[in-house]
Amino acid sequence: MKLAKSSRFSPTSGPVVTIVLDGVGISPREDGDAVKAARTPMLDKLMANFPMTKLLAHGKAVGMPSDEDMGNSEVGHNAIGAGRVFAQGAKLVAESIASGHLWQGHAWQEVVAAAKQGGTLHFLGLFSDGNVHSHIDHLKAMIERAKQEGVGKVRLHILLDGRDVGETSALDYVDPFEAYLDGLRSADFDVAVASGGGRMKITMDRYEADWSMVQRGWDIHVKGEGRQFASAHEAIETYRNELGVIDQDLPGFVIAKDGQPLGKIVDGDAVVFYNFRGDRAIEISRAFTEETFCPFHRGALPKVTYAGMMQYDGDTKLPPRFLVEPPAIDRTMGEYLAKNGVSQYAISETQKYGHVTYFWNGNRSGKFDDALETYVEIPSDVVPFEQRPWMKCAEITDALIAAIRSGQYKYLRVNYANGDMVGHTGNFEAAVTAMQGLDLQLARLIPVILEAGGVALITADHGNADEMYELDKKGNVTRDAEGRTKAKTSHTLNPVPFVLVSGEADPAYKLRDDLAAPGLSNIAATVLNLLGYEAPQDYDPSLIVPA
């Protein structure tokens, strides 16, 4: 993995920083853009003063089945990090279904085994259409597989989504199910909706920020403890008009007749977790299959067989059984610059960490060389982001400083969540707050950067906080009859911004105006050829050239 040096570059005198601002786009309207709402003037300076361009974060461009298809953090950072696109979940699981190739696997076939020989057959996964972590289609296609193996007795557990989704469509999505359930349960198929709850509420936490929300699903989901209702519709109407939240953050419930729950996960059973990324599934998978298991106390643990979508760690091999193979992400640019000897150091808080070290290495965890590579994790706060929706930028800067200034590092990568993380909430005044306190950051960290001989590269790995507010198919902000508009809580398909901030007078390099359609897996070797080095061949080609 000998890396060429360039005839064509000279490496840059200070470090390559590679700054994400994670959920930041360029909107064509400024309606609801909370990025163009806030007050940025060091953003606003740096792409008025420094070349830019937009850079492709979704659909095709980043490994999903369409241009129809929003990105998302776990496919940016596998593209950012890899310099080519892979085919990524969403559409590896759609191709695995189509062809048949899921049914005639080893892992479907003992899920069906287990649950033909006595077993319940139980499906729990996001469950919306928003095609970032799941997809609903998915599920239908597995229920009627099993419906047609012969599998007697299957058990839903819906964690509602409203985040990839409208925020408040959670019936959009439970009642045309229901229907369709009615349409499949017969004499000899027992199909029901057992339990559910918010996303953000149950089960589905990532880097281990949140434990507890793993054990209220668990309670939910596996020991069948919960408030319980007489139906999913039951449960959501319940909520919403008692407590006023969106979908992703209503609690846990457990469907039951005449007082027992009706799907509890009991010895014998087979249980798929059928969402295909892999960062909010890891920590529920980890309970279903550790032997030894410390983060908090599941009770006996169901001798079940456990399946995921796909293995959502290539490292742990967890879990042991899956699906559907994940993409092989190989021969990333952090481990092509690990062989060539070159420092880094990566940096984000915990809510994003995993991004730019697991997904950034091709979904792979733990490092390429102790000796040459740093990661650092600053702890994220356990509150609703929209009530510090500074979050820890502060933090990050602080530590990102004192590494740029030790000199140690060469290349340098951070992922500041504000953007992602408060758009998500749908929080317009939040999100706004949110973009002013990353500016402040900016305005730190980019001297410092300048005053080391260093470049920076201005980028996001998709859009959020740019589009706030739910459109209609034209594209024009949707409002009721009293002119509100209504919150948007996904990422949207607006391009990137790309800003190369250099402080030479005349660098050696220019953008390149000559990509139809540069993306992010663009940046991989614009970053090696300013650090002196030629990319690999099948890289997507730089962002550069010679000035």
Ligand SMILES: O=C(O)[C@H](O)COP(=O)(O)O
Contents of the next structure:
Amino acid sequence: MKLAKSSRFSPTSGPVVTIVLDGVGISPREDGDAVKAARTPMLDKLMANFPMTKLLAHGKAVGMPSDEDMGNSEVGHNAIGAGRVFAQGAKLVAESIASGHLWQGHAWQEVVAAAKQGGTLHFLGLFSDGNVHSHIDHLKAMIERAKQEGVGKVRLHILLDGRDVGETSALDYVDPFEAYLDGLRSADFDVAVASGGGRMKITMDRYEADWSMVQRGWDIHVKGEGRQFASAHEAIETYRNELGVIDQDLPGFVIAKDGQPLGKIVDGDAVVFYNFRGDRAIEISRAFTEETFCPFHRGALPKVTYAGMMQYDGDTKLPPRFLVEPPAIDRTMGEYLAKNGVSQYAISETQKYGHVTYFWNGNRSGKFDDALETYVEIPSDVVPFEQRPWMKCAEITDALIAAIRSGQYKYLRVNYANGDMVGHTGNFEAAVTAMQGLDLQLARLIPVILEAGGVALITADHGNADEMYELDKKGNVTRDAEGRTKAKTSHTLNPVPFVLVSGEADPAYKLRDDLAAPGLSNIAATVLNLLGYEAPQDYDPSLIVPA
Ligand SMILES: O=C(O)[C@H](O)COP(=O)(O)O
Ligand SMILES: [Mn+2]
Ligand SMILES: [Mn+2]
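Show the form predicted in complex with the ligand, please, the one above being the form predicted on its own.
The complete assembly is shown below, putting the previous chain first.
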């Protein structure tokens, strides 16, 4: 994996620093754009005075099935880190179902075999068509196939979304789904929703930010312990009336009849966790598969046949049984740099820590070279982020500045979570504050990079804070009769900025203007060029050429 020294580009004298402003896209509108509404003098100055372009960060440009699919952190960081576009989970699963490949695999057959020996088949996962972590069509295909193969009993554990889809859209999925189940149910096919809850309250924690979420999910899904309702519809309506919260924050619920939970998970059952994306699937998968397990008190571990939709971690092989092969993301920029002796530093706060390490490195949790790489995680607050929109951006900057000044690292990367995590709350004012907090940090960071003779690449993995209001099909902000907007919590389809900041009066390179539709996957080759290397042949082209 030796990289050729470039004859066209000489290495920058200082470090190259990639700054990912998570969830900061460029919207064509002003209305509802927290990025534009924020006072960000530093970002404005950088965008006005340095070479800048827009990069595609959604749809096919990041390996999603269609250009109607928004981008997300996984596919965005995969593309940035790997310098190429790989068909992603959403696409691979859809293809595996369409071709029938999924049903032929060992994992599916073992799951079905367990269920046919008297166990219940449980499907657990994010219940929407957001296509970021899961898709409801995959769930339906598996339920229908299970019925066809003679499985007698299926239970569903549904995590309500409101984060990758409309913030109060849960019933738009639940009601038609109940009707769909009514149509499938028969004397020898017993299928029902057994439990559920909002995805930010139970089960789908990531990067060990808050294990108590997973514990609450475990108690609800596995033990059937929690507040009981007759149906998911009733649970959603009751909690909405009582708490006034949006879907992602609805508490867990257990569906019961005569006080008995409909679908506890017990010895002999099979469990399919049907999310394809790994970050929020790893903790619950560990709880189901690790013999010795410390993060919370699980009680007796039921002996189940557990399968993930994909293998979520290529290093730890978690989970061991999975339905679809994950994208084979190889030879990432991080691996090339490690193998060519380039020292690297990666930093974020907990909520995005895995994005700049695990996703960046092609869904691998380890380092390529312990001696050459430093990964730093600043612990995130465990609070609703609209209450602390600055999150840990100042602490991240403190550490990053120290790392740059140490002179130890030639390539550094950082993810600032603010635009995204606060964008997901749907709170416009908080998102504006998030952007302003971020701008203060850029104003501290950029001069330090330039003092060190370095270059900063400012970009993002996808949009979010750039569209805080729901849009209609024509792309206009939706307003009700009183002129009120509806909060939008999900990512956007907008492109993201790419700003190339250097202190040189006359850099020996310039941005290319001949690439038809540059995207996130063009960043890796650019970084390698700035470090004085030619990128591997099959990497997507660099964004720079000699001046
Ligand atoms: O997991 C989440 O928080 C959202 O579904 C997607 O956000 P991310 O892709 O920016 O992490
Ligand atoms: Mn993101
Ligand atoms: Mn996000």
